[in-house]
Each structure stands twice: as structure tokens, then as C-alpha cells.
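A lone chain, given as C-alpha cells: the form predicted alone.
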Amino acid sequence: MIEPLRIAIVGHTNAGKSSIVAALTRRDELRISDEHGTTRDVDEWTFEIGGEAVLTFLDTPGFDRAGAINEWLDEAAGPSATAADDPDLVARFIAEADPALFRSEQRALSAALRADVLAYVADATVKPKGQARQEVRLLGKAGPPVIGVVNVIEGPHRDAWFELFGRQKIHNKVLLDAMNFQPEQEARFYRALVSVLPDREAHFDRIAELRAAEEAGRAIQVRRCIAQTLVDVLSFQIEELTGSRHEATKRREGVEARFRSAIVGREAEGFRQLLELYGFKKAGVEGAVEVDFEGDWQASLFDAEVAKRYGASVTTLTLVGAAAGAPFELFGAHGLAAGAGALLGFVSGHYVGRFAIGSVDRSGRLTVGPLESIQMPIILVNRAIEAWKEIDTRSHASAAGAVVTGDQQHLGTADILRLKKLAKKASKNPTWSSMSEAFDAVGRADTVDEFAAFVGDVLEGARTPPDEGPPG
């Protein structure tokens, strides 16, 4: 166990201080807004990794009158005052200054006095002015060492901020982007802290160790989350005994709609579980922000456009068929007709319409499902991976935004053949779906493990390379 390091996040109003804290702590319930002065008090957030508290962030109100405070301090300092007296003078200002004029600054400076280190956050989209120089000069009197954090890596004024920091003797600076926060940026931040707190290097080594263990554990959970969703969806069937073929035929359309609804709902639940694994809160949690999937995530899994975007191309399926030595068998129980339908009508969605066709036998037994065992599993896996990629790289500072994904194809011929084998195994065992009334959790356990191993291999190939931007 390590004693949490106290980091005061300070700077001008609306520079992105709370966003930086949200990104670093993986907390999406912080009060973040474009409105001026959203943070009016000091918010204290303890950052835990694996249940171990490692950092405490003091998110402070912004400075608006640093120049006036510096004048107050200069006037209050006696002729024999030295830099060692500065923290006492700052404490005196906090106690004596008019709160009606300086309440926000007094609170921010109080946090600065009890911190181990100060991180001054600058907005790189805004050109630094005299007020910024006054703020940096003021914070230099608080006592703790100061690092410069330039927020928004592509901001047009980042070099100007670096120059200002250099003139103010702040040589330890780092580039971050709260809204596009990547692991390498976190590492840069910690390196900057070590540079001003060399005696705490072991502290940050411990954080790196905990972070690696957390990520390894979450990777296992992510694979199982996606695997369980796939087994639930691919094994799901609805079977009803109606008493007559006529009655079954009459009820078929409604049961098919119920089948599709259950499949879509289970996929959406899988997305929500992924969000929770990464610390994004569900709707209804007080103070939390819901993350929404928009665009084609709102479209039915059975929509033709969804199939076009996430399904395998005809060329890919032809290659898969050649590799398997049985081109049309790949399209499941519907045989040649279904395969031909896919090849001839895929773009128009004719094949999509065959994804969940029910069947009625002479006794009146109505059966809907399972999903066919090639194109639908491919669509499900591609969608899950695209969702995971977005969530895996998503900053908690941008939690209110919608999840927007690409349309990459992540499965090669060998992957599709492997997936087909697993999908067909699931399709033959309807009790493996948690949506089944006769759910058999034990019976499906080995297959979930096989799906998880498959998903893990595909995710490894789909991972976005880490940000390698300038180290600052």
C-alpha cells in the first residue's frame, strides 16, 4: 500500500481542469461543462486502482483575479521577506482577503497549500495573456512544485504556452488531451510528476504495476462479456406448441418479432456491460452521465444497412467457401437457395430477411431461430469489436458524447471458419442461451471459454496502436 499523493489541478477558469481529472481518474460523473466557472468549490477525488488508493486529485475553481492577488502579496511582504515566506503570505491572504471578491481564488489557493504538487492546466486553444503569467507566478508562491499541463494536443497555441512556462521557470511540462486521452498521455503525466518529485518514483512504479494488473484483468472480463453475448444470441431459439398448423402460422409473425427483439436487447445489454467494465456509469446513477450508442447502433441488428456495414463481403465469403471446400454449405441449414440468395441479394437485404425465419410443422410446433451460422455471427463480432475499440480508447471526460464507431472488418478467412464452427455448436443447444427458460449455465461453460479465446485473439489484432504524440 502507498500513501496517496495529493495533486492540486489549478489554472484559469474553463481551461479543462475537471476534464483532466475525469480522464486521469476514470470518473465520468465529474461536473464538466463549457460554461464559465462550473467548478466553484474544491472537489476532492481519490483515484483507486484495484481497490488501492494511489492519488488524490484536488479539482479547484479557476483563477480570474491572480494579478490583484499578486499585488496584495507584494504589498503585504516586508522588505526582509524571502521566497521561503511566500506560503505564509498566501495563507495570510486566504484568511484576510474579502471573500466577496476572491472566494474562488481563496479556495483554490487553500487546496494548493495542502497539495504535494500543483498541475497548472492551460488550454492550448487559447493564447496565453498577462493573466496567465500572473497565475503561474502566484502558484509559484504556494510552495509545492508546479508542472505545466497543456490541454488539447492539437491546439494552435501550445508552443506559446511552453514558452510562457519556460519564462516562468516551469521546465516540467506535458501535453495531454482530456477529450482524447490515451494511455501514453497518462504515462507522460506521471513522468512529469516524477521529475519534480524524484523521491516518489516508487509511488509511480506501483501505479504502473497496478494499472498493468487492472488492464490484464479487464481484458479477461471483456473477452468473457463478448463471448457470453455471442453464446446467448447464437443459441437462442423460441419454440411454441400451438395445437394446430393454422394457429402456429397465424402466430409466427409475432413470435419472430419477439425473437428479433430479444436478440437486439441482448446485444445492447452486452454493450452496456462493456461500458461498465470501463467505469462508465449506467443511467440512473446519481450524478452520472449516460453514454449512448447512436447512428446504426440504434438500427435493428436485422437491418440491411447493418449487414452491409458489418457483414462479410461476397468476395470474403467466396474465399471462405473455397477454403472449406463447400461454398454453399457455409450458409447454414437453408442450403443452396439461401447461399444463392446471399450472393444475389445481399446488398438489398434479401439475405437479412432469412436471418430469423421461423418454421411450422404439421403438429403445430412453431420454431423461431437459431440465427444462421455465418453472416450473423460475423456481424455480431464486428459490431462488438467496433464498440470495444471505441470504449477502450474513450476518455471519461467525453462520457456524455455518443459512441461513434467505424466499419472495419476484423475477421479473416481462418477467423470466419473458426467462428462458424463455434456458432454451429451454439445453434444446436438452445438451452445455452441465458434468455432460455431452461437455461443450462453449466452445459455451455466450455463453449463460452472457446468463444472467449476466439474473441481474445481477434481483439488483440484489432487493438488501436497507442498514441505516440510528442512527449512534452
Second form
Amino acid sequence: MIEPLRIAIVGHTNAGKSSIVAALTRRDELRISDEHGTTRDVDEWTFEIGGEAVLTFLDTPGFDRAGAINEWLDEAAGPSATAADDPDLVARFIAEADPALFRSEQRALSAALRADVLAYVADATVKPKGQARQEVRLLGKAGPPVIGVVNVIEGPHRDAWFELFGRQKIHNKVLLDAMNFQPEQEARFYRALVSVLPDREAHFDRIAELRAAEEAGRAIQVRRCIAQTLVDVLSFQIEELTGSRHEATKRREGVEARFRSAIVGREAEGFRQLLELYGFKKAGVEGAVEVDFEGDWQASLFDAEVAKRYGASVTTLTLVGAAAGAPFELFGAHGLAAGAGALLGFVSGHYVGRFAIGSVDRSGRLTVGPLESIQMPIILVNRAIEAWKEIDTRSHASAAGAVVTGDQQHLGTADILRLKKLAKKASKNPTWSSMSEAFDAVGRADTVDEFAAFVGDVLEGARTPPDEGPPG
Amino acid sequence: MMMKEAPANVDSFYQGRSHTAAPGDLSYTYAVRLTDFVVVEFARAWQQEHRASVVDPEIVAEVAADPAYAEAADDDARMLLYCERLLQRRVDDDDGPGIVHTLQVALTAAWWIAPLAGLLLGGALLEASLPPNDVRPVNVFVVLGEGVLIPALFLTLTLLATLSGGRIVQRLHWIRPVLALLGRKALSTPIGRLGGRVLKHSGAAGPTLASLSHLLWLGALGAMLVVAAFRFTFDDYLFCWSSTLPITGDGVEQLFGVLAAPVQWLPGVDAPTAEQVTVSQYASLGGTWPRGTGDAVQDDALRKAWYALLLAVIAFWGVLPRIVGLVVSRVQSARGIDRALARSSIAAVLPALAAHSTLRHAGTSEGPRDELPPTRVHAPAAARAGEGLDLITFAADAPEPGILDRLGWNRLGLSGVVRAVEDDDDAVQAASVLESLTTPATAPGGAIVVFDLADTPGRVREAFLRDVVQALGRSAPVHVLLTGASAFKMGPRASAFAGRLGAWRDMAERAGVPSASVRPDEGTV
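Other form of same protein, the form predicted in complex with the partner chain, not the form predicted alone:
And the full complex, kicking off with our chain again.
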């Protein structure tokens, strides 16, 4: 166990301090808003990894009148005052200055005095001005070492902020993006902290160790989560004995709708489980994130157009059929071979996009599912990968819904063949689905492992390469 | 500062006017009529609505350089010149300048329509009361009623309405929502609103109503006199008196004696004698009607005596009070307009015009007028106290050229002066700028304060904006321009644009600037 390090996150109002804390602690319940002065008091957030408290973030109200505070301190400092007296002067300011004018600054400085290190957050979308210089100067008087955190990587004024930090003797600075927070940014942040707290290097080594263990554990959980979802969905089927073919036919539409609803619900549940694995609010809690799809993945799982996108279109298969029949024309088929090929292709293309999920036999048995269509497992896996990518790279500071906009095909031919084999296996065992009344958890264990291994390989290939860090 | 608070300076402006007007003083030049006041009121309302500088330096310079300015009869005429030029140069078609012309035409038409309607009314009334001359004699009381009694009754009503009830009439604009409630939208139209404001602010609503009444009755009585003279001259009328009231011959004699007293000096006009009254009684005519008394000489005397007397009585007791009333109401109207002009915020333009005129004369003394550099007229004039809006940048870049044009803020009357607080921690520079806003020699008529949209509208900026508003006075127009809007919208925080703009508007409201006066410079990159 290690003693948590106290990091005061300080800066101008609306610079993104709470967002940075939310991203670093992976807690999406922080109050984050573009409204001026959202944080009015000092909030303490303990960052635990694997149940072990490693860091305490002090999220402070923003500075707004640092210039006036520096004036106060300059006036209060006697002619013989030295830099060593500065923290005492700051403490005097906290105790004596008019709270009506400086309440939020007094609270922020109070937190700064009891922190081990200060992280000054600057908004790179805003040009650094006089008040910013005053803030950095003021924090230099508080005592603890200061690192500069420039929020928003694409901000047009990040270089100006780096320059300001340089001028103010803050040589340890880091470029983060609270709204697009990546593990590499977190590592950079810790490196910057180590550079000002060299005697606490072991602390950060421990954090890195815990983080690596946590990541590894989560990767396994993610694979199993997706694998379980796939097995649940691909093995699910509904079977009803109605007594007559007529009755079965009559009830078929309703049962198919129930089946589709169950599949869609299970997929959504899988996404919610993924969100929870990454520390986002549990479903049902106010502000909980839902995964929405845009683009090619947005349509329902059962939209034929989506299926065709990843199967084959009528036109394509018609042309393929015609081309296949063409060589036979050389043997005098008088167009019949090409025509038959085209017809075959047309029929295939027409049916390939359909999900024939229900069937009725002569005895009146109505069977809906499993999802035997060649496209469905591919679509499910692609959607899961896209959702995982969104969740994996999603910042806890983001207040917006998780919108999946990617439409990339992540599966190669080998992957598809492997998936097809696994899907076929699952579809033959309806009891492997947790949605089945006769759910057989033990029986499906090996298959879930196989799916998990497949998912792990696919996710590894789909992972977005890390960014290269700040320029220069 | 002295020039932007027009109401507080009414007296000083009043004293400074070319005709030192005081209550009871009738030495008005009537240079600005009600139809002209429409222009002034429209210009005032436009400036108020757009929160423009009352003293527009560019317009002032143009007007002062206009030869018509030197020929203007008085300050009212100079204000009118300024307002006309303001409308011409600053008011877009969308702002509805056409309603000014429409209202002017409507007011002018009213001055013609009233007497013309009176003519028709008077002619019709008399024609209706005169019987064919071979049926029965004319009852002198009927002529007296139509020519004196009814006009006197309406004159009393007019006086009551315009004197004792004048204030109510002047508040006619309040009738607008009432009419709107009734489903009559006439006064909800721009012209209705302008008309209401003109009535409200001109101080001429009562006198105008009285003038229209006088004109109507002058037209009516004029028509009566002409028609009566024509008919009595060419038709062989006999006159009698008859009444359902218990009136005796003595009473009639006394009544006409009184009525004739002021006009007896006219040739042929005499008060009726007792004998005339006796023989003119309708009952005494007996069966001799319509041929008369049987004595041709007596009949002729009776005719002529009544005919001349009745015309003279109508002229004196009917027409003369209306003429006096018309003159008085016109004087009252002119005084009302004159006072309204003195109270109008636009009066603040007079010292500026005078100063520019002096400057211009100084320039012309060195050479002919034509040699003045043309840019003197078109460029914003040198900064003077109270003239135009200053541009104040606070830790923000000055807006790109053309931005103010695109926002339409070039119409607000810019002074051309740019004051800058370079950095948001520069309290000394901020104090210096604020001091320049309160120093009489440099105080502008308002300000456009420029901030950087990307900055959070925190307490430092709010305090500065509040100080600017307080320094200029609550009535002075202050606008906020937020630079860098396009860059913000294209940047990584684009989704926060609406929230940020809203935060700026909230802050401006707290500081005393209406949120509608906070605009982003959408065109900049």
C-alpha cells in the first residue's frame, strides 16, 4: 500500500480542471459544464486502482482575479520578505482577505497549500493573457512544485502556453486532452509529476504496475463480455409447438418480433456491460451513457440494407452469376448459361440480405432463430468492435452520449471463416444462450473461451495506434 | 458627459436656443411643424431602438457642412436637418423609413380633408333647413341654431377635450393595446406605432385635434355663409320666427339686440325693431303666406333686415371664435413641438452641430468653402465629448475592418476613437480608459466594448463592463462585440459555442448591457 499523493488541479475558470480530473480518475460523475465557475468548492477525488488508493485529486474553483491577489500579496510583503515567506503570505491572504471578493480563490489556494504538487491547467483554445501570467506567478508562491497542463491538444494557443510556462520557470509541462483522453496522455502526466517529485518515483512505478494489471484484467473481461454476448445472440432461438401449421403461421410474426427484440436487447446489454467495465455510470443511473450508432451501423441489426453492405448486393451477385455462366457460351449454350447464371445470382442476391429467422413445419412447430444468416455474426462482431473502440477511447470527462460513427470492416477472410465456424457451433446449441430457459452455462464454457480468443485477436488488430505526444 | 443626458440638460439647451422660449412667450418661428416632427420622432425612436449614439459624428459633420444648415431658421430647423440626414444615411429599408412619408402624407391630408368635409357638412346642413321659398318662410331660429348654436356647442366640446382632457388625448397611444384587444390591428402597425409616439411625444396632440375641429367648422360655416348669401340673394325668401319655447316678441327683440350689438357697425346690419319682430312672428302671418304681408315695401324691408343680420351674426358668433381657436391651437401646437424638441434626446446634437459649424467657419475663413477637403465630411469627425461610440478593446484584438459594417454597427454613430486595455490584468490601463469615459472633454456618447469570445466571461471582465456602463451613464448605449467567433466555431470547442455566447450574454445583462446588444463577430477567422 502507498500513501496517496495529493495533486491540486488549479487554473483559470473554465480551463477544464474538472474535466482533467474526471479523465484521470475515470469518474464521470464530476460536475463538468461550460458554465462559468461550475466548481465552487474544493472537491477531493481519490483515484483507486484495483482497490488501492494511489492519488487524491483536489479539484479547485477557478482563479478569476489573480492579479488582485498578487497585488494584495505584494502589499502585504514587507521589504525584507523573501521567497521563503511566500507560503505564509498566501496563508495570510486566505485568512484575512475579503471572502466576498476572493472566496473561490481562497479555497483554491487553501487546497494548493496542502497539496504535494500543483497541476496548473490551461485551456489551449484561449490565448494566455495577463491574468494567466498572474495565476502562474501566484501559484509559484504557494510552495508545492507546479507542472503545466495544457488542455485540448488541437487548441490554437498551446505553443503560447508552453512559452508562458517557460517564461515562468515551469519546465515540466504536459499536453492533454480531457475530452479525448488516451492512456499515453495519462503516462505523460505521471512522467511530468515524477520530474518534479523525483523522490516519489516509486509511487508512480507502483501506479504504472497497478494500471498495467488493471488493463490486462480489463482486456480479458472485455473479450469475455463480447464473447458471451455473441454466444447468447447466436445460439438463441425460440421454439413453440402450436398444434397446427395454420396457427404457427399466424403466430410467426409476433414471435419473430419478440426474437428480434431479445437479440437487440442483449446486444445493448453487452454494450452497457462494456461501459461499466470502463468505469462509466451503471445503466439506469442519471447521466448514464448509452451507445448510439450512426452511419452504416446505426440501423437495426435486422435491416436488410445493412446486411447487404456486408454480404453481397443483388447487382453484384447477378453480374457474378452472368460472368460465371459466360464461359459455357463458348460451347454453344446460346445465352442460356449466362442467363441462368445471372438469374441464380439475382435470386441469391435477393435472399442474401434477408434474415430468414422463422420457420414452420407441418406439425405446427414454430421455430424462430438461430441467426444462421451469413452476415449476422459479421455485423454483430463489427458493431461490437466499433462500440468497444468508442468506449475504450472515450474520456470520462465527456458529457456527450457515446456515438459510434465508424463503419470499418474489421474482419478479414480468415476471421470470417473462423467466425462462421464458431457461429455455426453456437447456432446448433440453443441452450448456450443465457436468454434460453434451459440455459447451460457449463456446456458453453469452452465455446465462450473460443469466442473470447477470437475477439481478443480481432480487437488487437482494431486497436487505434497511440498518438505521438506533444510536438517538439 | 453633459451632452448625453438630454433630459437633465433641457434647461441649458432651452436657454441656448435661437428663440429663448419661456412659458407665455409666443415668439416661436414654427420652423418645425407636426409633419416635420414625425421625422424627428422617427429618428429618435430609431436611435433608441438600435442603441445608437444620439450624436452621430459623421452625420453632424455632414449637416454642419451643408449650406442648408447656415440658412436654418433656428435650432429646431437644425435638428430637423440632422434627423433628415440621419434617416437618409443610417436607416435601412428594413427599418421602415417609408412610414415616415406615409404618416406625413396622412397628416397633411387631414389638414385638407377637415375643411373639405366641413364644406360638405355646412352646405348640407343649410340646404336641409331651408325650405323652398314658395312653401313657407325661413325660421331665423333654425339658421341661428345651425350657424351659431351648434358650432358653439361643438366648440365647447372641443375646448373641453383639448384643454381639460388634453392629457388624455395625448395619451392616445394607450389606445393601441385596447384596439389590438378588439382585433383592430391598425395601431399595431409600424405607422400606427409611429403615429402614437408622435402624438405622445410631440405635445401637440390636443392642439392638433382642436385645429382639425376648427378647420372642419370653418369649412362648414364658410359653406353656410356662401350658400345662405347665394340663396337669400337670388331666392325670394321671407323670414319669420317661431319657437316651441315660451318666447315672446320682447324676448326675441332682446336676443337679437344682443347678437347684433357687435356687428351693428356693419352697413345694412341693424338689430330688429319691435315692429319687425312683431310682423315676423310666424303666427301673425296668418293666411298671407307665402305672398308676404301684402305690403311689398314692408316685405322687402323684412327680408333684407333679417338676411343681413343673420349672415353677420353667423360670421361673428360662429366663424370668428373658430378662427381665434385655430390661431391659438396652432400656436399651442408649435409651442408643444418646440418644447418636445427641447426635451428630445436629439437636442443633444445642437452643441455638436454648433461646434462643427464654428470649426467649419474657421476653415472657410482661410479660403472659399469649396476648397474644404471632402474627407472632412465623410470620415468620422475628430472625437468630441458626447459624440459617437468609442471602440474599447479589453484584452482582445480590435475587430477586423468590415466587421462593424457587416453587423450594421457602422450605423450607430462611431466616434472613430479606439481605446484599448491591452491585458486583462492591467488595472492601470483599465482605470485610465474608464477615466477617459468620465472626463468631460473625452467622454463619448456610448461605447462598443470588444472582448475575446474564447475568454470566459469572468469577474474581471464583468467588473470592467459594469464600470464602463456606470461611467457612461445608464442611458448611454453600450454594446459588446465578441471577437474570434469563427475561430471558436471551427476549433475543438465548437460544440460549446452556444453555451459560451449565452454565458457572455448573461454576464452582459448582469453588467447592465442588454443581451441583444452582445454580438459575436461571425465573420472573423
